[in-house]
Structure formats: C-alpha cells, structure tokens
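Just one chain is shown here, as structure tokens, and it is the form predicted on its own.
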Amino acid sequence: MKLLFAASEIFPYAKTGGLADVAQALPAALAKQTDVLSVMPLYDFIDREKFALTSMNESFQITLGKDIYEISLFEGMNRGVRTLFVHEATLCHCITPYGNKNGDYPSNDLRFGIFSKTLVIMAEMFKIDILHLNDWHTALAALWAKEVLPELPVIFTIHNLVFQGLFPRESVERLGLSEHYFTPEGIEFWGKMNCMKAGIAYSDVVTTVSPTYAKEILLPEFGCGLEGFLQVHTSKLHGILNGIDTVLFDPLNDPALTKHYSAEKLSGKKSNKTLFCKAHGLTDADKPLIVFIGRFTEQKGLDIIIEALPKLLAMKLNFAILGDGDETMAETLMSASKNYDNFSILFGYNESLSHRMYAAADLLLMPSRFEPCGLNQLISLRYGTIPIVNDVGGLHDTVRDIDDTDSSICGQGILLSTLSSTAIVKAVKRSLKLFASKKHFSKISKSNMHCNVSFEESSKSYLKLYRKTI
C-alpha cells in the first residue's frame, strides 16, 4: 500500500501549530508499516540547503480557471520519510504559510487551490493507493480526485474546524470549479466557497484528531456552523487520537535541555527548573512553576487566565507564558510582568525554549474552550509536568482527574469542569496542594512519564482504516 500524506506544514520545514508536528510524527509512525510519501509546499522561507532538499527535475503544468501554472518538485528525507515539495511561485512566494500582520493572504484560495490540484496529479504520477488530506488547505484535492481518479480512496482529517477556508463566490470561477459544486450539499456556505466542506463532502472517510472532538463537532457549540452538514456525513466520521513524536520529545535525550532526566531519575528536572527561573527573572525556584505555552487566543482560554491573573500571582508560585497572537492580550500580559516578580512573559514561537519550559515546569495550564486534540498536554505528560486542563475534546480523552480512580486513561492532572476565572483559581489551588504533598506529586509525575503518548496505537488505527477504505 502506497500512501500520499499531504499537509500545508510539516515540522521542521514550516510550523505555525500542532498540524506541523502531527504531519511529521504520524507519517514517521506509518512508514514503519507501509510505503509513505509526505507532501507540502516548498515555501520560499524554507532553507533548501539546510534541509538538503534537491530538485527531482520533474515539472509539469496545471490549469486553474483561465490560467496555467508551472509546478516543480523537490524532495528530502524527514525522520525516515521521503518528503516531496511542491514549488510554484504564487503558492510559495511568502514569508509565512498563511498570512502576515495584516491578516490572511488574499490569494490563499488560489495558492492552496494550486497545491490541492497538484496533489491529484502527484497521486496519479506516483501510483498512489490512498490519499490522506489534512485540513482545508488540501481539501479541494478530494473534489478533484473524484473527477480525475474516482477509484482513489481519499481520507480527510479535520485538525481544527474553526479554520474552514472561506472565500468569495468568485473563487469558484477563479479556480475553474464547476458551478454544480456550489450548492449547500457541496462547497457553498452562506454565499461563500467553503474548502472544508469539499474535504468532508468528497472524501471517502473523515477523521478528527480525537474521539471526543468527533462527537463535539456534531453539536452547535463546537460545529462552527457545519454541525448539520457533518451530521449528514456522520457515517464516515471517525475520531482517532493524536500522539506526539516521542523521539523529538524525550527528556532523556532532548538536545534543548541542559540537564536530561527520566522517570527513574527526576533530579535533572529540578535542575532545569532552577536554570529556567534564573534565566527569566523568577524568584525562588523552590516555588511551584506553572507554564502556559500557546497562541494568545480565546480558544486557548488566555482571556480567562488574564482575568484570573491577579489572584493567581498572589499565590506562592511562579508563572511563565510563551506565545503570541492577540495584541491586546499581549499588552496586558506585558504590563502584568512589570508588576510581579513571579511572572514572566515570553513572546514568539521558539521550539527549543518551549522544550525547556516543559522540562522546567511542575504544572501546565491549558484551559482551552475547545481542543480538537491538543499536543501540549501530551508533551507535558512526557516531561513529567502535570497538566491543568479544561475537560473538552482531546483533553477529555488524554487526561483524567487525579481523584478519578475509575478511568482507564493513563495521564493524570487537574480537570476543570467549567471554564471561568473562579474555576481556574480553584484548580490552581488544588495543584498547589498536590505540589505540597511531594511524594504524591512525584508519584503522579513519574506515572505520567510512563504513559504511551506516541503515534504507535493511532497509526495502527489509521492503517486499519486505510485498508478498509481501499
């Protein structure tokens, strides 16, 4: 079985979020059991020399609407997976994958239309047995595949239903799509073109990145306007839990860490904490260290954290935040950091720093309003950092409350039953009480580090689904 796995970003070449991590780790796990080709755009900001990417001397043309586009292919190796790169000037001439400080690129419909149509050509070119598409950036490939390769099985994975690829009606003509697709049963959505709907409607199987999220998106509060459409296609909807790359995220061998450690020898974790606190001006490293790592958005519950911040920082703890996003939130956090010596705010995306934070922290705060799967809590388990999470989506599937003795879920943490500043303060107080019980805290931390958070089991589920679909 030959699989073509397509995503708009793959770590380490391009990363804006968890999709990139999954698009590296899942194919690497699948490649141990089947033949995998990964595909992504070759954006201009990718360093071809650094990653040893070479031209395949393979080029062809595609037509979208009235225009013709020249496609070139490149290749490299990523964690044992042959990775192909699509280059076309309109698609790849950018400084970030999707947009800049002014918002999304206006040409994203055309850019990812080019990528999606190219995927169908590549599926035929490389004699692919199954095509696995990820999120709206690749979704139109499901539609075109049914036109050109009707026998080719197509899997479409929803990583986050919020981002649907909505564009003006004119995009239908711009991309050369037939008008008969522009219906409520197809890609029309309140007078606009919806790429996500193409992936759902024209694929053979739709997956989400956790079982609970697969159920949640059928409900109005999580369905983002597509709950009714998804209910029509519920027979082909499956939830398969994400994992992480346990080679990349390994406290015993992580090159980002000054001190390595394991569940059997946790002393190195304390050293990482001391070093981090000293480097970022946090006083008294003996106090519990809580971290938040992620985008500054309401989805991640950062607005609720900000509301709770004065009460949190009045407690005997250190708190560090890493991320970027909403400028108003960023300014509020920066202002708070000037008034408290137990609070540090770090802006931007920094992979190595995030690893050091997971290793240093005692607790991870992750009060997401919704979470398709979430990788941060899985990484925290791996690094012996106990998560404090809202009980939704993939968080529900991967973390059980420390007082829940009936659940079969391996990961233990503090669960919020409701999302409010009061609930966060209450949960943090619980975590501090747990931290004070050193022996109990250490036992949970060590137990979490032994949880299997890899893609091993998930890859088996995908392979079973691939074979069934074929």
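We call the rigid core whatever largest set of C-alpha positions still superposes within 1.5 Å between the two forms. Positions refer to the first chain, counted from 1. Residues that one form lacks are left out of the comparison. Please read these numbers as outputs of a predicted model, since none were measured by experiment. What changes on going to the form predicted in complex with adenosine-5'-diphosphate (ADP):
Against the superposed rigid core, the only consecutive-residue run (3 or more long) showing CA movement of at least 2 Å between the two forms spans 403 to 410.
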Contents of the next structure:
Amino acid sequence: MKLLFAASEIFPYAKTGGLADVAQALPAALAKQTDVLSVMPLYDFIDREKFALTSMNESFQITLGKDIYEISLFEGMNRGVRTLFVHEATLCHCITPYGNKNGDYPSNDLRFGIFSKTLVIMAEMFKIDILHLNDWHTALAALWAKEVLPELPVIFTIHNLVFQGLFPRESVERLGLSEHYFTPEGIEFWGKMNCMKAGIAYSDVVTTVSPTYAKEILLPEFGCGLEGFLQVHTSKLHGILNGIDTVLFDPLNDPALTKHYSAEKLSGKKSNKTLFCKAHGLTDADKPLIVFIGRFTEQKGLDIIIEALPKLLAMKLNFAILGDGDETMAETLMSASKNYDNFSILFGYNESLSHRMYAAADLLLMPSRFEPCGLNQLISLRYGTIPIVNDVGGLHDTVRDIDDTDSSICGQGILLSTLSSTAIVKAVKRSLKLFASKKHFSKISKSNMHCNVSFEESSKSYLKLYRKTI
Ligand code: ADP
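Could I have the structure of this protein in the form predicted in complex with adenosine-5'-diphosphate (ADP), to go alongside the form predicted on its own above?
Below: every chain and molecule of the assembly, starting with the one above.
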C-alpha cells in the first residue's frame, strides 16, 4: 500500500504548532509498516542546503481558473520518510506559512489551492493507493480528487476545527471551481467559501485527533458552526489519538538539554530546573516550577491564567511562560513580569528552549477551552512534568486525575474542576501540596514517564482505517 501524506507544515522544515509534529511523527511510525511519501510546500524560508533537499528535475503546469502555475518538485528524507516538496512562486514566497503581523496572507486561497491541486497530480504521478490530507490547507484536494481520480481513497484529518480556510465567494471562480459546489451541502458557509467543508464532504473518511474531540465537534459548543454539517457526515468520522515522536522528545537523549535524565535516574531533571531558573532570573530553584508553552490565544486559556496571575504569583512557586500571539495578552504578561521575581515571560517560538522548559518544569499548566488533542501534555508526561489541564478533548483522553491510592497508573495529572481563574488557583494549590509530598510527586512523575505516548498504537489504527477505506 502506497500512502501520500500531505500537510502544510512538517517538522523540522516548518512548524507553527502541533500539526508539524504530527506530520513528522505519524508518517515516521507508518513508514515502519507501509510505503509512505510525505509532501509539503517548499516555502522560501526553508533552508534547502541544511536539510539536503534536492530537485527531482520534475516540473509541470497546473491551471486554476484563468491562470497557469509552474510547479517543480524537490525531495529529502525526514526520520526515514521520503518527503516531497512542492515549489511554486505564489505558494512559497513567504516568511511564515500562513501570514504575518497584519494577519493571514490574502492569497492563501490561491496558495493552498495550488498546493491542493498539485497533490492530486502527484497522487497519479506516484501511483498512490491512498491520499491522506490534513487540515484545510489540503482539503480542496478531496474535491478535485473526486473529479479526476474518483477511485482514489481519500482520508481527511481535522487537527483543529477553528481554522477552516474561509474566503470570499469570489475565490470559487479564482480557483476555477465549478459553481455547483457552492451550496450548503458543499463548500458554501454563510456566503463564503469554506475549504474545511470540502475535506469533510468529499473525503471517504474523516478523522480527528482524539476520540473525545470527535464527539465534541458534533456539539454547538465545539463545532465552530460546522456541527450540523459534521452530523450529516458522522458515519465516516473517527477519532484517533495523536502521539509524539519519542525519539525526538526523549529526556535521555535530547540535544537541547545539558543534563539528561530518565525515570530511573531522575536527578538530572533537577539540574535542568536549576539551570533554567538561573538563566531566566527566577530565584530559589527549590520552589516548584510551573510552565505554560503555547500560542497566546483564548483556546489555550491564557486569558484565564492572566486573570489568576496575581493569586498564582503570590504562592510559593516559580512560573514561566513561552509563546507568542495576542498582543494585549503579551503586553499584560510583560508588565506583570516586571513586578514579580518569580515570573518569567519568554516571547517567540523557540524549539530548543521549549524542550528545556519541559525538562526543567515540575508542572505544566494547560487550561485549554478546547483541545483537539494537545501535544504539550504528552511531551510533559514524557519529561516527567505533571500536567494541570482542563478536562476537555484530547486532554480528557490522555490525562486522568491523580489517584491517591495508586501512583503507578500512567498519565496522571491534575484536572480543573471547571474552567475559571478560581479553579486554576485551586488546582495549583493542590499541585503545590502534591509537590510538598516529594515521594508521591516523584512516583507519579516516574510512572508518567513510562506511559506510551508514541504513535505506535495510533499508527496501527490509521493503517487499519486505510485498508478498510481502500
Ligand atoms: P497547537 O494547538 O498550537 O497545535 P499542540 O499542543 O497540538 O498545540 O502542539 C503544540 C506544539 O508546539 C508542541 O510541540 C509545543 O511544544 C510547541 N510549541 C508551542 N508554542 C511554542 C513556542 N513558543 N516555542 C516552541 N515550541 C512551541
């Protein structure tokens, strides 16, 4: 079976979030069991030399609407997976995948239309048995595949339903799509073109990244306006839990860490904490260290953390935040950091710093309003950092509340009783109590490190689904 796995970002070439991690780790796990080709755009910011990407001397033209686009293909290897790259000027001329400070690029309809149409040509060119699309950037390929390769099985994965790829009605013509698709059953959404709907409507199978999120998106609270549409397609909807690449996220071998450690030799974790606190101006490294890593958005509950901040920082703990996003949130955090010596705010996207934070921290705070799967809590389990999470989506499927009678169960953390600043303060107080009972804390931390958070099991579920679809 030959699989073409397509995504708009794959680590380490481009990453804005969990999609890139999954688009690297899942194909790597699948490649042990079947023939896999991954594919993504060759954005201008990708260092071709560093990643040893070479031209395949393969170029062709595609047509969208009235215009013709010149495509050329490149290739490289990533964790044992042959990875193909699509180059086209409109698609690839950018400094980040989707936008800049002023918002999303206005040409994203065209950019990802070009990518999606190219995927269908590639499916034919490489004699693919199954096409796996991820998120809205690839979703139009499902529609075009049904037109030109109706026999090709297509599977579409929703990584986050919030990002749907909404564009003005005019995009339909711009992309050369037939008007008959512009209906509520097709890609129309409140007068706009919705790419995500193409993936849902025209794929044979739709998956999302955790069993709980698969149920939640059928409800108005989590369905982002697509709950009714998803209910129509519910018979082809499946939830398969994400994993992480446990070779890349491995405290025993992680090149970002100066001190390595394992569940059997946990003392190195403390050294990471001491180093981190020293480097970031946090005094008294004996205090528990809590971290938040992620996008500054309401999804991640950062606004609620901000509300709880004065009470949190009055406790005997250190708190560090790494991330980027909403400017008002960033400014509030910046000014708070000036008033507290137990709070450090680190702006930007920094892969190795994030690894050092997972290693240094005792606890990870993740009060997401909704969470399709979430990788941070999986990484923190792997690094022996106990997660404090809201009981929602993939967090519900991967973290269970601490069992005082049995510290050997893996995947233990602290669940918020509800989503509020009061509940966060309460949960953090509880975590400090746990931290004070050192033996119990380290027992839980060690059992969490033994959890299987890899893609091993989930890749088997995907394979089963591919075979069934074919
Ligand atoms: P998202 O909704 O953003 O995709 P996930 O939990 O699925 O969230 O995945 C987030 C991934 O991005 C994790 O690998 C996390 O460590 C990483 N990450 C998030 N913010 C940053 C940052 N500022 N610097 C480095 N890595 C980050």
